[in-house]
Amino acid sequence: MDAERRIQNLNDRLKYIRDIFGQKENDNIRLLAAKLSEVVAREHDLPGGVLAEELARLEDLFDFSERKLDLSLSPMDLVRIVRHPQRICLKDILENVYDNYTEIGGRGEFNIDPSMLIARAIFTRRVGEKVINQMVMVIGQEKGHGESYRNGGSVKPWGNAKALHYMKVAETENIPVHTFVFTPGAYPIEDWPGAAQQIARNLYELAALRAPVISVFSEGGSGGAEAVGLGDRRIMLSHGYYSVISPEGAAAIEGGLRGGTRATPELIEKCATQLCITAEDNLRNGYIDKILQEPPLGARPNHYDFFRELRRELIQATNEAVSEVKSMKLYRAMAVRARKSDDAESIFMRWTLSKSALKRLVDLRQRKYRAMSRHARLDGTGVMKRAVAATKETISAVHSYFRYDLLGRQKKRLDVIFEELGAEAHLVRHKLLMPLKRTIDKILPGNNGVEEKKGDAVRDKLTRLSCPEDGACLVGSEWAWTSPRSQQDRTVSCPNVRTHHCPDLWVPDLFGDFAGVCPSCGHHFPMEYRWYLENVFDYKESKEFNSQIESINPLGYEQFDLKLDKAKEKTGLKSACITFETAIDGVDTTVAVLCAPFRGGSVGAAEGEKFIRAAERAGRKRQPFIAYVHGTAGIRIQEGVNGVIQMPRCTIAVRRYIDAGGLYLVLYDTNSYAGPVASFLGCSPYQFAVQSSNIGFAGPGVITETTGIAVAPDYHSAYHALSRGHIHGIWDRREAKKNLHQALLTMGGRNLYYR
């Protein structure tokens, strides 16, 4: 029996060992096939002493060749290491990792989602007499080991909901949170709360989270991984990868598959290695804090000796992580730093942590993500051009503290006492005095006419529409910039006209006077970007900043030189986002636009950058942050991890703008989807939409390619993100500017001194 069940271990080895390499032919591989053969024909033959030493010469020689293999594995292969049912799984890493743990949240399939598990694990240690118990939450993707209700791994958007809120215990129990990111990426439909809208709750939440966030990554695919994946320290284990999008996704798109046509192997091959989604590349980029080695072709549930190096990177790591905000830090957290793993399970440090050092913990998390992805873009701002903005700045700054803060507190102050002693003056006049007012009035009735006069013209102007003779209160006609579209002289037909019977309409009309929109129904058709510059944010007479910003190929993706060079020279811009500060009928205004014209105004490191810059400018000056997009079509997949780390570093920035007093404000147009709206779009707690606008997590022909599901034609309209909470309101697209105006004076945070 001992030697039946050895040999079925080293065929399972070498089933394995072909999933992982595929079709690729491998002298090695051919070599452990006829090798297992030759044993299995002689089985009955041998004797049994003698079976079982060419038994232990395999299994040598098995140990020998997966290490060997493990040497020449390519990106595709560590890609298909990870999606292995043989590959370790978190409930695996609960079992041999922790000594304790319950798992709370629903258990196996009978869960609101059973890709996402929650558990109350402990790690128990002796430290000298003294048996201690240290709590921790863990939060992650569950694969299992080919169990077709956990999906693959690939959460929904309650399941991104039940991880937010465990992640909020764990911030008030004062505990760390343990994340393990094992998913190809989030489920993408967008019912309630909508899988990009419940990224973006995740993402703004951990952004200045009270509690050591410790992440390790084994599987992380894009948007979905981010969810759960904004830690203090980032772990990745060796054989895993973390990108923008599965290799094969972006052999479709740079193959321009279409109809569920298949890429070849070597367009994935080729492509996984352009993204460089391996832990080395991610470790060289930033990324990741410590890559954790795993054995021969990748960790499986029997290796032991792995969960073991687990346990004290996770205790090491948290240990670092509550250590470095500590007040008083004394030798142990010399200990900590030197980094000696087999002392981690030796030394202990509590892990709750005091409200000052929690407080320096998210501010170190904060500017941890500031510092990333320098090197994926390019600054030409010359030196004196610089040094002039930072003294800018440092003035700005300067007078913003004198102005708002030290001054400002003061003034509110006052202005309260005043405001309070006014109210009680005017309850004592009018219960006091208005008597004594009337027995005058009626002695000498002369002024009786006058008053109700003015009562009327008050009242007149307090209940009356602003714009009772337009009606619809629309902008005149007289655009400040038209679409060239309007030279044309032809007609064009409405896409409603079937069911609102819209006469065609004459184009120099349409893309003049009318902006785009059908007089009948009210049809957006789609507007260029200069447009919203001209006519809404008076770009002419804004200060554009950070222009010399520049999108660049940082991962030297083939031919994307090419591709951003015509995009820029098409466009004239450097980048798909302009930032500049303009006045909204008179109210001081910082904007970003991302224009769908630069490669469908996608997101890299560049855009993320000036995003990031805009949003402390705003806050520097006190001033509200417009964020238009004009379309998106989400992370710029070139650019790899260097685009998707923008998500978080770019929701730290919003989350910091509005904790600090900020309005935030978030305009949709045309087609708006994928990491931008799931990160640092979508935690706006004021977000709009263009009429006509469509608004989600990922198109509908990802979604059918994804889930299998074919979706309505209306399932991303603005109304559809409006009826399930996306947004929060629909515009028409010539009010825009009146509603922008708007919002400035009746919404927004405490720092809104322009009121």
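Think of the rigid core as the biggest set of C-alphas that the two forms share within 1.5 Å after superposition. If you're wondering where the values come from, they're calculated on a predicted model, not measured in any experiment. Numbering follows the first chain given and starts at 1. What changes on going to the form predicted together with the partner chain:
If you fit the rigid core between these two forms, you'll see the Cα of R429 move by 2 angstroms or more.
Once the cores line up, the CA of I395 ends up less than 2 angstroms apart between these two forms. Relative to the superposed rigid core, the position of the CA of L71 differs between these two forms by less than 2 Å.
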Contents of the next structure:
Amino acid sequence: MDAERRIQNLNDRLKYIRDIFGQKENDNIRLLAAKLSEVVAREHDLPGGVLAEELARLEDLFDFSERKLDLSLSPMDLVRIVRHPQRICLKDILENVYDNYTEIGGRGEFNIDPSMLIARAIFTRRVGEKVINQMVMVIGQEKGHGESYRNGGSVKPWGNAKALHYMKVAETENIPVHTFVFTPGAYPIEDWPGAAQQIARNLYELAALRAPVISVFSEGGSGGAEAVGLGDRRIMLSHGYYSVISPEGAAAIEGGLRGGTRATPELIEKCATQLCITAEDNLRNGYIDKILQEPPLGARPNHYDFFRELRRELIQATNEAVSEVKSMKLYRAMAVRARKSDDAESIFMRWTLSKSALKRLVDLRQRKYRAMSRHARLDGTGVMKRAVAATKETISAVHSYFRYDLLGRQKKRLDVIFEELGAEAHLVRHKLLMPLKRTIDKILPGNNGVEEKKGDAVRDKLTRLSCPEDGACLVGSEWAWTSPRSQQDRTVSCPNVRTHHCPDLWVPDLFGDFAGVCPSCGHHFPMEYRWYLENVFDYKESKEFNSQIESINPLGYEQFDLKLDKAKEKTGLKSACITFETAIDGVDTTVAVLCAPFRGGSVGAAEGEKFIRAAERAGRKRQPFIAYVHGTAGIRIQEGVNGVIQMPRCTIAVRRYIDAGGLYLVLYDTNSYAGPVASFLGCSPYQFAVQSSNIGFAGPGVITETTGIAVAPDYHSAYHALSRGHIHGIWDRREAKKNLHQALLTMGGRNLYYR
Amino acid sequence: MLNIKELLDKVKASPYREIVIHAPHTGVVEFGGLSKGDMVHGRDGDYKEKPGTLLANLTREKNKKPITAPEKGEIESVRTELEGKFVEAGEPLVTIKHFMTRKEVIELILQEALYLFRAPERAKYYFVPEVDQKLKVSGKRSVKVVEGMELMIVSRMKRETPLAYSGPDGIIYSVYFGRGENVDEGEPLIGICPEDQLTVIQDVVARIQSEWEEE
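Okay, that's the form predicted alone, but what's the structure of the form predicted together with the partner chain?
Next comes the full complex, and the chain you just saw is listed first.
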């Protein structure tokens, strides 16, 4: 009986190994299979003692081979390990790592989203004579061991909303949050609260969540991972992956595949390698703090030693995060820092933090992310220029402080007093003088109501025939810049011709005077970003900054250098982001533009850095901050995690800016999708779209592929986004400037210089 | 008495409808490389988002516009002699032989077998409240109409006038307009079937439903 169980066990191990290595044949695997079948064949002939010996030898061989195979794992093998149904999942961790737990926010299938699991868990341990209980909030994706209702850990927007809710609960209760990232990516559905928008909200809250957050990464699939992954400490399991996109997705893009055709395994393997998704890669790039070694070929639910290690690591990480900001720590902080690994359990540190400590914690978290991904961009600014810029920054910060904080506040206070006094005086005057005026009017009628005599010039202008030389007729274009497309002599058809019967449009009219708007149905043809720069943002008069920050190919992605050079040559830009300071109808603002022609407006390390610097500059100068998204395809996949990390980084910058009292406004145009919408754009309290634009998380093709649901062609249209509550208004392109100006005057921000 | 059997035989003898694709406007024609006998399909997809087979391109003012097949069918003829030539609006370009679907056959038979009461002008039409009530409660076949009966309300430019029915007596078999929808002049509003023919018509419809094979 015992022998049979052991054989079964070995069979399972062999099957697991085969699953992991997929199609690849290997001498080791062949050897194991041969040896096992040999023993199985002789099972009944051998006497019990000999069989047990044989089995023990075979088990040793398995152990040895597994260790050997573990060294040869390719990134794609890791992906297969992580996706394997036998992979540890959050439930296993709750059972084996924590001493007790209560699942909250639903149980199993009876749940608003079974793929997001929340639990209140307890560590119980003995330190010295005392038994201590420490509570944490555990939040993470639950893959289940192949349970279909878990959706493979692909969390729907409402699952992320649930996670956010309990993060806030943890904040209120002043307990640490342990998040576990076990997701291949978020479920791409636009219904409220919206896949992208909810992730953005989570990031925005996490950016300043006043509770220590420890994240453990096993499967970090892009946006879905970020929704819970912004932690003070990020631990990654050695056989996990953390990536911008699934290798299959990257291969489909790389191979230019559409409509459900699958990429070849070789291409997928290559993409997995190039994306630098392994724990070592991420540690080297500085996106995780520590790797937790797993048993050979990945942790499975029966690896109890691993759970012990994880428990120790979680306590250690929480202690570290807390001790950094605690005021009363003395020797313990040193002990924690020394990382005498077995000591973690013997150090007791209270995990509740004071108000000032929490503030320091948040500040440290924000700095930590601010310092990331420096290597993944190129700053071509010269040393002199950099020094000058730094000096200017300091001066402007000091100036703003004096002008708007120190003096401005006093002036505001005085203004308020004068205003109140003035209003009083007005009322008194009114009450006293009105009766007097009324009496005078009665005595001397006809004194009022005399029309002002209009000048002869005006009358002349009104009565005479129009003279074009006097500017009485409209001549030329009202636009400061017209598209070069308006030089072509041809017509185009409006895409709405089937439903709206629009007549053909003559291109010089359409891209000239009409500003790309169909006069019949109001469809907005995409316009160049230059059009907005010149006609809305007065680019000629503006001050551009950080123009020397340049996109590079940090991962050495094959052929990407060439593509990047081509984009730079085509657009004359160094990255997809342009940042400048300009005045919109007299209001000085800071503007960041994401330009679609540069690699689809995708966001990488350079774009992220420019965006963050723009937000910081706007904060320093007390200016409103406008993000105009001419178009963005998402995070630049060729930069791998260097791109994904811009999601938390930029969101933190935005959060800091808004918390400091700024006005952050987003204007979407053409197509805006994925990562940026799911982070620093989607978190804005004021989001508007230009008509005929599309806003969403994943494109229709990806939705169909991942969910199996075909969506309507206009699923992502701005009007649908508006009715789902993702944006707050739709603007006509020709009135963008007027609307922007109005928004600047009416929305947000206590700390704006003109308030 | 209408001979429905004869009508059905006639349809069966040639179960096709010819669709002639005309040039929607002037322009230079380039055909899409189709020839007689080729199969084409109409709009497709869950949301009719995929256009039908490309029949020709018509270029006017350097604006090349595709002309696609509106329905499934077989190419009957292509005016290849017009290839690369300038055509006027309304010029027939391609003829498609469309094998009629079950629904279309039923519609065709009904149009022949029923008396169609047509819209006298372009307007919105409503049934008078009593009729409307009866239609909703007991279904279409429950309403008998007689000559001179006040049946509908014509709503045009916010003015509502009653409309009396004129035609043979019978019961309402089908309604061709929707609520709040503009109906063009001459379009059928309702189909009236003489009471004694109701069973015959229902029979034929049932037969077509079961027998007609769609290609």
